[in-house]
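In the block that follows, a single chain appears as structure tokens, in the form predicted alone.
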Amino acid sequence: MTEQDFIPKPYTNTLKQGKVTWESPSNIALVKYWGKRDPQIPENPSISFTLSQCKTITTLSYKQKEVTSDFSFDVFLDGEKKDAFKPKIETFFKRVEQYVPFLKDFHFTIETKNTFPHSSGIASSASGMSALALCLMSVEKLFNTEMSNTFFNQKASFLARLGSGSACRSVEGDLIVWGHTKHVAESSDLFGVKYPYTVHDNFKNYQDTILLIDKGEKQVSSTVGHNLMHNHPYAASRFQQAHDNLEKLKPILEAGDIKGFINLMESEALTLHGMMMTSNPYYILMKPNTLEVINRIWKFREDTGLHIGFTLDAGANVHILYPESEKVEILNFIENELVAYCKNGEYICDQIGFGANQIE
């Protein structure tokens, strides 16, 4: 598919006003996306677990207006008006207007809330932009009632990508691939696709406990971080590594090789941070407690033989991933030894989810 496939034909139905609500989850990348080109095209493919409990719930109310020359909307977070969010959403609307051409016909009220703590350091852009994109798609489906569910999800992922790259991996679940690679059939730079190959039962209901090591604003914005890959001395090798790791992941997932899975996942996480440390300007996003937690995970794994592993986003927080069958022992270890390294003792227990849901 191309971008042109998402430009609709003239609508035949009309709408006056209404309201839709979607909840959409965050996701955690196993093979990391790092580096992009315009418009929100990834330099390398990625694959992520969709989460279950860490999600954004967004209600989009729309009312037809007489003057259609500008975008008109208000944004609320947890019931409080947030004008600071408006520039990002206006940028998003400008990017997607040709694909959802009704945007200037309505005044929108966007009411959103997250199930995870505000300023927790968990990226809310993936869940937030995917929830908003899904709301827009629900409105468009009222204009075009013949739209298939497959196309609906593809276009929602396509729109979400134009708001936040990783958001395109939050529409569906449980494993989503984004970025064209010969190693995954039907993969695309334009939207996320469900992982099409066999996944062993070892990875069903996989757990993700998120340790909130550091809370607050990102040290480096995602846009700045991705741009650091331009002219990065190791960029080409990193992009090739991501393709290679997706190929390596296929037999790992099929065979249920959790040790191989942990090795690849942890290597990817450390490579992401290695790219930041070797960019110019350079950044160290991990905190002392991040390193302490990693070393304790490694020691616990060596001492017990349990299948506990970690991954990191572009920040200090640690996602601890492990099979459901070992949940009791590993959670006991987390609570007894690792929570002490969290900011205010905060952590979140989550697991693999299966994508977004429409509430109304």
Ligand code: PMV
Second form
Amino acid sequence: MTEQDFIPKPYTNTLKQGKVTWESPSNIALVKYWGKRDPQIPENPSISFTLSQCKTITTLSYKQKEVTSDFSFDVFLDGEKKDAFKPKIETFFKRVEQYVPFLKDFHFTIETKNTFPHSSGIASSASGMSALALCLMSVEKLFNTEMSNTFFNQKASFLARLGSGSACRSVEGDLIVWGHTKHVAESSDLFGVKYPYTVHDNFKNYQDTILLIDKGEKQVSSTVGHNLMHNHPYAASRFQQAHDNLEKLKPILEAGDIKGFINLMESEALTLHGMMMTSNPYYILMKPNTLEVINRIWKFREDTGLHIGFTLDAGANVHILYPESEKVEILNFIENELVAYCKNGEYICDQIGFGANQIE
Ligand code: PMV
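Having seen the form predicted alone, could you now give me the structure of the form predicted in complex with the ligand?
All chains and molecules follow, beginning with the one already shown.
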């Protein structure tokens, strides 16, 4: 598939008004995407677990308008008008207009809400942009009723990517690869694909408990963060390492090797933060409590032999990943020992999920 394949033929019917609703989950990367070039092409391949509970629910209402020279839309978060979101959506509309050429024909009302607490430090861009992309695809499907489900999902992921890179990994589940690598058949820089190889039952219903260590605004925006990889002294070897890690992950996932999995996932998380510490300007996004939690996870793992591991996003929060079979003991440990390090004691229990759903 190339970009050209996502440009539709002229539509033959018209639409007056209507609305569609999608819910779309967040995702957590195991091999991290960090570094991109225009137009939102990743510098390295990544793979993520789609989540289940952390999601965005978006209703897109569309109404045909007379003047078709500009985009026209309003955005609401939890029922409140959010003009602050408009520039990001306007940029997204500009980027995707050639692929969904009806955007200027309608006035849109975008009503959105998240299931996770507002400003929890959990990025809503992956779930938010994928939900919006899916809504646009549902409108496009009304123009082109013949569209296959495979194409629908592929193009939704393609559009979501143009909103926020990692959003392209939220359309489907449960393991999604984005970025071309010879180690994963059919992988593409343009959209996410389902991981096509065998995955052992040890990873079924894998758990992700997210500790909210720091709930503030992101200290470094993703765009600034990705740009730090331009002229980064370790960029080339980091990008190569991501390919190597995707190759290494294959036998780990197939054999159900949770120890190997934890080793690779934790190394990826620390490498991501290592890249930020060794760029210029440089950042430390972990907080003292992030380190405290990591050390306690390592000690608990050593003491008990349980399969508890962590990963991090570009922030201070800690995602604790573990198999469902060890849920009781590990949740006990989290509640007794780790919750004290969370802002206001807040954490979210999530698990691997299977992608977005249309609600209306
Ligand atoms: O999709 P963005 O531009 O917000 O980038 C997300 C980058 C990381 O979350 C740090 C890693 C990843 O692969 O999700």
